[in-house]
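Encoded as structure tokens, the following chain is the form predicted alone, with no partner shown.
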Amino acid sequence: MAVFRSAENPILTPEDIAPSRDDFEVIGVFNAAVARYRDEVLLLMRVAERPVQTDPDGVVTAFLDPAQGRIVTTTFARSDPDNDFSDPRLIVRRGRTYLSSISHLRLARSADGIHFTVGRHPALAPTESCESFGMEDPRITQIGQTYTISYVAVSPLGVTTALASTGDFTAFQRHGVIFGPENKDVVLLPEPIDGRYYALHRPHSPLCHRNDMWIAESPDLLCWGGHRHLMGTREGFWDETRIGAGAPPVRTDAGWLEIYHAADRHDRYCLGAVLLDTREPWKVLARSAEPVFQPQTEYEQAGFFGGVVFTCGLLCENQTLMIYYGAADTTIGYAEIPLADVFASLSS
């Protein structure tokens, strides 16, 4: 597989992002959606931040308090045996889970797709009760003249997926939750088929321990039904424990090409490809036996959560996949893969 990583990688780091408030620090910028708008490449990035840590025995985190309508902070003592910090992304206390950071969505603009100017303020920030732990992992799908944004909303109520849209990346309209808990990794096909829209999604089943990809349909992008199981994990493969859609699918002559992410039993996240039928996208035509992109560099192997490459957005131009990806849940990298190489990796 011929993978070209930009010599500028990582192209965006926490140091490039101003915190949303003076008493916060940015600990990660990653998992960005991408779109071409006029003469620019735009990234809608997940920015993870937390209160500046000053107590050596305490971890201070923040969340939106819907009752007060503002972000508040709370401290968890490291010396308290009821507090579990084993996963750097989480704090678990007496069966309740909190996030160690809170995320919002920030916009960045570039003329060349590599060097970005980052907005000073969030483009979309938590305001609803279902977003009290943050907004994560956006995907942008252009449908007609509208850019439709699916994103993960996290709260004590669970992990849901909500929808927003924009025509100019200045004003955004929210449309609310479209997939209830526990569901994420929702990507939309960029055009309807016989008057129906389609979305890939990833429900989680705690009873059967399933983290598979499903497909649903809708007449209006808001009400979803017709759910079908699309594909599952594969024991002994690189995608053996959980899978989920990455960037929105790309239409090719052979079908819908979806670059998806998956994790193995060691929580190593890689990217692979699956080809779906053009007219019946619930039919899998071919799938990667091996990853098309995997963590190899130092900035992909080490970070807030190491051993991770994860994409929410790509461009397909000049027979090349131009992939923007989160590296180790810390930074954003850029890579190119020839489309022909991706197709060569597929097997039925």
Second form
Amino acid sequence: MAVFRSAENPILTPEDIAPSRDDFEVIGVFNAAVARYRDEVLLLMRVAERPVQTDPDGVVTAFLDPAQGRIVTTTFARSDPDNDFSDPRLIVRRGRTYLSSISHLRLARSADGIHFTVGRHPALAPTESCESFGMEDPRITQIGQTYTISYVAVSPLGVTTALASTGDFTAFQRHGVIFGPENKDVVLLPEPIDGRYYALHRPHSPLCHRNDMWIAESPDLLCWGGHRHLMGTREGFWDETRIGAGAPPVRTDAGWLEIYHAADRHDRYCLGAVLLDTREPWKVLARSAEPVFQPQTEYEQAGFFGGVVFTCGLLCENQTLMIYYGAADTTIGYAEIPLADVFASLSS
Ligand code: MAN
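Having seen the form predicted alone, please provide the structure of the form predicted in complex with alpha-D-mannopyranose.
Expanding to the full complex; the earlier chain stays at the top.
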């Protein structure tokens, strides 16, 4: 596998991002959606923030209080045995889960795809009750002249996926929740098939411990039905515990090429490929037996949540996948992989 990582990696780090408030600090910029718009490459990045930590005996976290319509903070004492900090992404207290950071979506623009100018303010920040713990992991799919954005909306109600859209990356419209809890990793096919839109999605079943990829269809991008199980996790493989769509699928002569992520039993996240039938995308034609991209460099192996490469967007140009990816839930990296190498990795 000829994987080329930019020598400038990581291309975006928390130090490049101004916090949205003076009393917040940015702890991660990662999992960005990508679009080509006019002459530029645009990233819609997940920016994770928390209040500046001033209390040595406690962890302070922030979330939107929908009733008050403003962000509030809560402190969890380190010494309280009821507070579980074992997963750095979460704080669990007496059966309730909080997030240790709150994410919003921020735009960055670049002429060369490597050097980005970052917006001073959020493009989309939590305002709805379903977003009160944050907006995460956006994906952009250009459908006609509209850029459709699916993003994870997290709140005490659960993990949902909501839809937004823009025509110019200045004004954004929200269209509400399209997949209820627990569902994330929703990516849209860039064109309808026989008048139907298709979305890959990832419901979670706590009863059966399943985190598989499904496919749904819609006449209007808002009402989704016709759900079908698309592919499951594979015990003993790199994709054994959780899988989910990554970037929106790329149309190739052989079918829809989807770069997806998966975690193994050690919570190590890698990227692999799956090929879906062009006309019947619920049919899996081939899949990577081994990852096409895995955490190897220092900035991928260590960080807020180490051992993670995770993509929400790529460009496919000159027979090459140009992948923007979150590294260790902390920074954004850029890598290129020739399409031919990805195809060579597929087995049926
Ligand atoms: C979650 C994802 C991402 C994140 C990974 C690794 O499941 O949705 O937000 O990058 O875990 O922490």
